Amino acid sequence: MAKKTLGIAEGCQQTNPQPDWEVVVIGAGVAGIYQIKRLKDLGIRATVLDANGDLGGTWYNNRYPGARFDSESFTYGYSFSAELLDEWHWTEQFSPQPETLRYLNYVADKFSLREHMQFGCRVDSMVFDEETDTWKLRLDDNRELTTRFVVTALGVLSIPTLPRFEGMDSFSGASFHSFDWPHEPIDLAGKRVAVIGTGATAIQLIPEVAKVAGRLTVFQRRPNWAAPLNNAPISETEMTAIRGRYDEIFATCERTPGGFEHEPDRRHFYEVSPEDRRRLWDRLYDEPGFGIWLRNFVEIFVDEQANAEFSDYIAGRIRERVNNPDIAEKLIPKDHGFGIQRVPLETNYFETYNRDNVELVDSEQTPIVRVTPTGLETTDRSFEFDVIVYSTGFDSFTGAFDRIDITGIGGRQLRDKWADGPVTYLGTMVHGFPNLLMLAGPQTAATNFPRGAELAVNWVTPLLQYMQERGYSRFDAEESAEATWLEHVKEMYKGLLLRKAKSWITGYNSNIDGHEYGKTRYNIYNGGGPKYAERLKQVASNDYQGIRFRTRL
């Protein structure tokens, strides 16, 4: 098939010669893997770029010990392709890393799709050249390429944040961010380490390490909440039952909120009596991945008693699982509720309290000073290591953006304009960075990754034919548009009690300068999958509403 040219009106290739590709995808992780399908599959001329060694974005470099999804396998996949949903087989309800990447590889080896990728290419930077319509990218290695438009793929947490102790440098053993786990074996057996957080990556982790290491000793400043993740295999059986309904399954994730088969118990809280909300979320807990979080009352979001009377029950749950009474209330949040930001899931992580060769230490009663050549300081004592982990977080959603200068009209870069937090259209694009989209970006809907990913490159693709068709050559976001969309998106953080959270979704690091508690950035979309799609469908359909074309003449 002949490659396909977008946007270039007829007689302009003489005085206005091609760029090197058509579109350029930033990323080769599930979002950017499908994207490139995509557009194979139309035959234009399209690339992918992406700084690791090989593709799987999150699941190439996230290696720790006890690293998976959380949601289930089977609403993860790809939903684009029948003969690919008959032919994989998931072997666990909750899929582990070393799994996943295998199905990324299967799947791009299926359709071809490695042949147009380039891989150890960093993008330093982009600048929008407004006479050709046309972005130059300057790559780490000082290649220079042009392409007409750019669609990024680069993961909401796919920038590791260190924190700022003294003498990080100076410790002789290995130590690292749990995002950078090394790829080849680190043999922790019997070793003195050290795992300072107690986010999600590090709820997976600890249980992992505490099986091996001699002393396992946590640095937690602020506990989280979390549920059982309730793992198990997929029999042959199982399996094939689950490929007999996967056209239910993604109907249900494209109707439910958050994009996985967990719907919403929709009757009120008040009107259920306690007895029975009780037996309600016993029988949740129980039962695999986000139920307990997302097949419950709605108002434990939205309502301080409610989400107080939930919490509560979380809680007593959390201490029947910690034999030290003083152990198990460190481990329990004070300063929010359950499931007000996103809940990890977790498997035997409050046991691993109960064994002799884990240690709990409080670092907000007695904070990290320095890090020494031998192990760390606190305001109380010191600590001999062998291995530190970092499990200290990202700089989410715009952090990657943050890391390449972005330049659009006028010279204006991306990160001025998001200083304060992000600023879309539609979380696809932004006004005065013509040609420019984003998948999966900040102020999307949150939803099971690969159902938000799938939707996002149905919309874009489609835009990109739109403008072909047209012979368009620029699309640019409308200010007026962009706006608008800013408001809705701040309505829709009103009355959800996540917006008092000191959570990576309202933009909190205390790593990064800049995103204190308190400041919030609207960095998701919190109507919901359903509202989302409702919304790029409207536009869509209204000749894409709310952005301005032009044919470069």
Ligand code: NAP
The other form holds:
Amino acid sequence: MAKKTLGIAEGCQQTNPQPDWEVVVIGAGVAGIYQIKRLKDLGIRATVLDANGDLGGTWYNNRYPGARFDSESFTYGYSFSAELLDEWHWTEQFSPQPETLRYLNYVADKFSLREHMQFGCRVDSMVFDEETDTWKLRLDDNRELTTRFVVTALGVLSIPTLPRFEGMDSFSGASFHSFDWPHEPIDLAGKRVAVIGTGATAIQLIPEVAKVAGRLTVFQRRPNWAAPLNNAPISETEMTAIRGRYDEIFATCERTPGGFEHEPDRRHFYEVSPEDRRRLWDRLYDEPGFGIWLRNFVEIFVDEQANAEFSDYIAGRIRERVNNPDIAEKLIPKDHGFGIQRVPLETNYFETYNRDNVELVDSEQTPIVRVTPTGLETTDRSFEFDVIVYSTGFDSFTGAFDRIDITGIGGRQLRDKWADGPVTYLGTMVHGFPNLLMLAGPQTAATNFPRGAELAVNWVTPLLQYMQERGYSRFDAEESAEATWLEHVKEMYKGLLLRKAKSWITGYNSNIDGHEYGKTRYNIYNGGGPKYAERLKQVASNDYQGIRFRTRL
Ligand code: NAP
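Given the form predicted on its own above, what does the protein look like in the form predicted together with this ligand?
Entire complex below, previous chain first.
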């Protein structure tokens, strides 16, 4: 069937009862790219809409110096094509952003996916038409289109949030969120640069900026626990060895809670002697990647005392690396233990504070009060800057959904339903919002992103086929199934120290009303990848239990 591009749909709807598309995927990042590949292979009329000028999602946007993933590159690639796995050479253990973006473009070109994508298309609103069982989408330039299904691939951290300091617009130099790092290279050589925030993003960019800036001032409100990434190049020989064990790599990722090759140490913390615990930690500290977090004892995540002992160990490592003891103490978190927030991995982050051109300002003690045309003022000092980088986090999980007016059955808005946090069935759909599927949406297992994205696509696609084969025009999650899932999601937070975290994972963000600390939003499924995958499988093999289907008369 001939495909219609966006815009041609206008005026066609009265005469043509068929929607313009069978499936519209929103977002051309890691998840959206794989989703359109599967739909294309099945010959389903589908298109991807993306607000950006090109594909890549998070890897299109995050271009700050030092941006790279903390997943081993060879666990981050798609697993669906043996040919692709054979062809692609990752050059570093943890690929930098330009390489990942190149990879995603390579995938799109190899499988001719680009022609199924439309860029510069920001979806402003979506209204479900109960008569025709279709969604009507409106874009920010007022174009409209209709589709039977919408699959969202919006990303978890795609809506950056800025602080609400007085005078931010008055700054005469360059200022931007790290997510919006200029695409044209910005010359920081000799410049006076401020970085606000010390999350995983800032921890990557600070050492890089420090190398070139004349002076770098880091404004830290709360320190974050961080551990070495231990990155290294991947040689041809190593890549050949990796290719030889891809089956094993992906099988391990499927088996582990986080979708990595890292498996927790199943020995009991208290049954291992303090000396042996220390030996394990010394080894993990020097190993690449998330091993320090995910190969550790399970008690670290649930037992205050075990967590405190390990946090003390990491504090000791920070003290060894930072020359000035007062600065070292400032860099050691006191309000939370290691690993209950997402652990940033770093390369020379702590050593950066030994440099003469770097200053750490404690924004908890002396908060920023305003931005001025030439810099900013804290409660006790004024600073002059050429560049201010806001590395201040994201409106996580639900933020990208909230930016679209999504109207379901009975005129209900999704953002109203989710005002106190997401409510979903299996993290894939929402009762009252039929024919809407989410890839890597809220309340899915928090895993190595592509592993979770592939799982989601591999579940969503057969569901669409199932409906097509039976001539169903509408699905909706049952309210009771959704309520049971929510209870289960909440249950999985119990006992985990992370439930107390002041973090984007629990929905905390000081820059958004309603996201204050203590108002926990149940954003993730804490049961781990395998348990989550098993649940999806059970539901599918049980004739999509908890989902109601109907055929339009
Ligand atoms: P983040 O972890 O939410 O950190 C935001 C930082 O900004 C925090 O230090 C926060 O301080 C500070 N901040 C926010 N508002 C502020 C304000 N008004 N005044 C002063 N300070 C303020 O955000 P992120 O660093 O962008 O990281 C988010 C997530 O992205 C990571 O956890 C990770 O999952 C992902 N990420 C992944 C990679 C990778 O794969 N390698 C790299 C980067 C990021 P408080 O702590 O006091 O709120």
